[in-house]
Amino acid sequence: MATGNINVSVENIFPLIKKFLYSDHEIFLRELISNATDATLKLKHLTGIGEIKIEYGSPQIEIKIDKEAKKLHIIDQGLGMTEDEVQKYINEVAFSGAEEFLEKYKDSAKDTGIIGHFGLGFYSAFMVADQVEIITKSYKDEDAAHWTCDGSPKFTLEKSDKKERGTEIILHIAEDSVEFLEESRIRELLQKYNKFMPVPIKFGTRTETTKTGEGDDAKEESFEVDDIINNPNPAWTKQPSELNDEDYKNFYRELYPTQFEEPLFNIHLNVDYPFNLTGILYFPKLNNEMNLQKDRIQLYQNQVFVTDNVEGIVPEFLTMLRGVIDSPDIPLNVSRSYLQADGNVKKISSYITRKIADKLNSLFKDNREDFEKKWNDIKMVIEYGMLSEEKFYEKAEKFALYPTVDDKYYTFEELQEQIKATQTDKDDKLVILYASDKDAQHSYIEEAKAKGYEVLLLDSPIVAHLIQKLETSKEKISFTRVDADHIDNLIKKEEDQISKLSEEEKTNLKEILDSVVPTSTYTVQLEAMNSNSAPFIITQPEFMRRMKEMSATGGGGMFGMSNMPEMYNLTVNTNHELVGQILNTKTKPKQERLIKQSLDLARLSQNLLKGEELTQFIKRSFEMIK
């Protein structure tokens, strides 16, 4: 028997483990079943290349608990090793920058990048044990061997009896770590990080029940079998060509098995230079609420699962997505900072956005009408990414629709050609119209389309930023809310409506509504409509409004809008004949009240009338009535 010292540099290497890993103590299972893994598949491909000349056969790697005697027990039948190689691999441990590493991380004991920073996936057993055995036997003709340390610097080394080809790992659970004894905890983490890894990993056995006969002599017989707990095939590793729509639907139903809608359509991920990856990504439907749940992208190396933290891998305005990506470029532990800063992952990220945006096209071109019937529930990751990502909105001005309020879809392109010999203003700049509510807005709509105006329908919350992205990278269009300014103002005319009033009688018209309306909230401007048009109508001036929403959504601060007062324009139609009734009545108070009534009910148009001066309305109104 052999004893020694492992090679470290420092003595409390141990302590140092479980003090800076404790927070992530769980995956030591992941690491160790890794190993199995990669010892496994070492096998097959030297098996399959004749340089090992002996029988692969089927493989499992297999966990068990012993609950009474604290043990957990990590069995692979992979290369195994011979008592040198434990020696070379387990003790000669190169830990030199761990006084940097101690300095480095001691305000991030969080960080998921320390096992594999410094290599140290085995040991990762000592975060939850207080003593780990090794038992290895190698596919050479020589002894076995058996290792075992205490959690010390110090191990011991000798043969063992073992006859079968593989190690078995021996885990003393130490007591602060027994839910690791718990087969439902160990479940959860298999289910976790192992769900598809590619060898079969054997948790336990379950009772499955056959019949054998008919009619009267038909007998049911139970037995039991493995019970394999991983999917050694996922969907991802296999060529598109091998797969159907309902191979697709059956993998997300196994990714997200309480998820009961099924996604629109999927992405198949495949590419092996300048980098590997694979994958599926899958678009939900998606509303327009901005805390969207993300982190449901589950990021894998080699089928081992890293983490459903993609931010930095994935371009952010894809976080909304669902699905898998696998790449053995992405190292197993990292901390996001590494991520961010790696150029293989940078490389990542541009091809999936690449990726998504020609798939997005060929949706547009192959399938214009059903991508028409998605685009509701797709926009919010198309428009992000429009805002978000140069590349992608480039390539997004060929497929990115623009709704009407009477359900009409436009490209920009088509938008353009469209509007653009009647909805001028007096520069010859297009005035693209847009409601963001059909209901709250609904007489502005009405007003714009009996003129005979396309009203496009963008109300999703990122909107604001969205037509400010547009505008200032295209030539000569500006857009406007149909209730920012009335439309009169804001689209060329051939020719402009005459007033009704004298200029005389528009002075007078002007002291009397600015002795009533409160002039710290309203901008009273009088125009000649038509007659048939409101006889006071409010505005939100398009700028102002702007502001305020992209504030709302996380863009506006820097613009310092976020606490500016509300600010509205009210327009007075001149030729409206209650307007000329008010200009007309000789007492004051009754001239009061029709301007208030007036007023009040533009504010009631606008979801401006509240509390009080909600209350107050009503009971004017019944006594105007009365």
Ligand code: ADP
Second form
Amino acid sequence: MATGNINVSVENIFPLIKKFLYSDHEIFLRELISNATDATLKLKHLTGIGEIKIEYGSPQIEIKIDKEAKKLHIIDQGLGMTEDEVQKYINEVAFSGAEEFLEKYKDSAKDTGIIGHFGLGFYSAFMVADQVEIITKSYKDEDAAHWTCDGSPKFTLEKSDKKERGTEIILHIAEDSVEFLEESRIRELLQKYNKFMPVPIKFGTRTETTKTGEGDDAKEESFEVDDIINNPNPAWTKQPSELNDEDYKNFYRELYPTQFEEPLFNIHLNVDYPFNLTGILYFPKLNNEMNLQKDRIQLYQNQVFVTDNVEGIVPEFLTMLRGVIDSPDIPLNVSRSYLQADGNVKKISSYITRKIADKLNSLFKDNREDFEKKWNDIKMVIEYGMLSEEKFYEKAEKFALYPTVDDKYYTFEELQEQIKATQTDKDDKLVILYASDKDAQHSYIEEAKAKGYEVLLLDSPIVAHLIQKLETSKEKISFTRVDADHIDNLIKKEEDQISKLSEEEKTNLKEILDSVVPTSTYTVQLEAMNSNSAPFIITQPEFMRRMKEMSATGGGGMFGMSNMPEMYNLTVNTNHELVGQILNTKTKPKQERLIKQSLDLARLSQNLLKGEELTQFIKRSFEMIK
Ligand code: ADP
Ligand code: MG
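Return the form predicted together with ligand ADP of this protein as a structure block, the form predicted alone having already been given.
The complete assembly is shown below, putting the previous chain first.
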């Protein structure tokens, strides 16, 4: 048997870099600006602690395009490198950097998108350039160095006459990457990745005008100023005590310049133990679902934009929020599924969940009226959170609201208290009536209200799931939509209504109805109700409808439910005058017409009459009244 090491030759690295980073090769600029920033921050630190005796000043980073010569320059005024340091950091580290790359490439080959999320550092320049130069002058009293490399492992290193401290990286942009010689493309990248980096970044100049003088003497003067593209001190790097409401709103506009709606409120995150994390999260108005896709939470590491896909880092229900999270402790060079198992990430996720719950709780306690006003815009997040995170559910029980059709807002506890005397069924379970659409279920709501019952308005798309969860986690309650069954069948009554029809008449009526009503869709039930109640009432059993709704919005294990045919109950009120009339009508065609018309009216009130049938119904109705 032979064993040994496979020799990975350095010649292979550049093609690998080019190939595997292809989908995300724009990150080269982020990497080079990160290095320039590091060099500047190192200088700041060393002057700060007195190890370097020079004036720190106000260094910037400059990006310049030389379109004619097809070059892109990244220039910093950081601590620079001596010739020896270039040897050490650029030439030798290339080996370990390459090893690291191959290591990671093995792991994540299935998901190459991930590679772009961690820095390949300096060598990512070769994704877009076929030649790279470094001209660098250290803060130390040594000659400047000039390094060039054409993407093969061969390089040259010689002295340079650069006088100012700092490093200039020159990329000779490759033929297939000329997009990076376009001003608009570079500006777009700077906006995306570098908008909040800690060292000012200059990209060209822009014209500013000021007005001097008054009236006839008024003059406009214009002059050129450096165009600094970033805000080096974004709000999340500050202490909450330094910021007021307006600052938070301004920062929201800075993050999402195309969002005109103001956020509802924000949560400032700030921890340094057991992990490091800062950030500001905003609750946007979520009534407009169109906005869910774009303008998502942005993840930064030390003010460098990494991604706006925070899946796996914050619990899913919070991905509906907006804002910024900045943490150096999130490992990004691993696959998303691994991320969820990472201890730090788990802690971060539960920290964020707890902060959000605490904030909501204090908003609720401090100003309930305002919280109620915001409820409709935030309920999606809260309800989704209650469904998906047990910890959040426990906390949300205190502030989750259940609005009624008349805009009263109860907590669950208050609701139970409110209805316990009036709304119980035969088994002493609390019957919680709700509607999902005030207009569509209008007549049902009115009837329930007339009997003095509370009707909730629960209209978010996941509400069926939430109801299911509440029913299983609480004792002796059941939710029923107002049109799921006739109210008198649901709620315990003092006395039963007595039917005006004899047993024989009932049998007769049932037979007639079953012969006219399509029984594959409608189950006919005779019920002795108050004579004021409607004669024909269509209801859809709660269980069936809810299962269908749940399978439509992703309920586990409910596959196929949404293909089930629609089934309804048709309750016929034997005490209604019209029903008596139907029974006593002698001619068969007339009887049939009355039943059809009544059924259609009942369908109309449930929004079930559509298309051809609706047209026919209207025609028929005109005929009848003319
Ligand atoms: P990393 O940034 O992760 O250390 P890089 O490949 O990006 O890896 O850079 C390698 C090293 O080269 C840096 O650690 C730094 O020492 C040196 N370097 C790169 N760019 C600069 C620069 N603009 N100024 C000073 N040193 C630099
Ligand atoms: Mg780097």
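These numbers were taken from a predicted model, which means no experiment stands behind them. Here, rigid core means the biggest group of C-alpha atoms that superpose within 1.5 Å across both forms. Positions refer to the first chain, counted from 1.
Asks: Taking the rigid core as reference, does the Cα of residue 221 move 2 Å or more between these two forms?
Replies: The answer is yes; the displacement is at least 2 Å.
Asks: Do you see a C-alpha shift of 2 Å or more at residue 577 between these two forms, with the core held fixed?
Replies: Moves: no, less than 2 Å.
Asks: Once you line up the core, how about residue 52: does its CA shift reach 2 Å between these two forms?
Replies: Yes; residue 52 is a residue whose C-alpha shifts (by 2 Å or more) between these two forms when the cores are overlaid.
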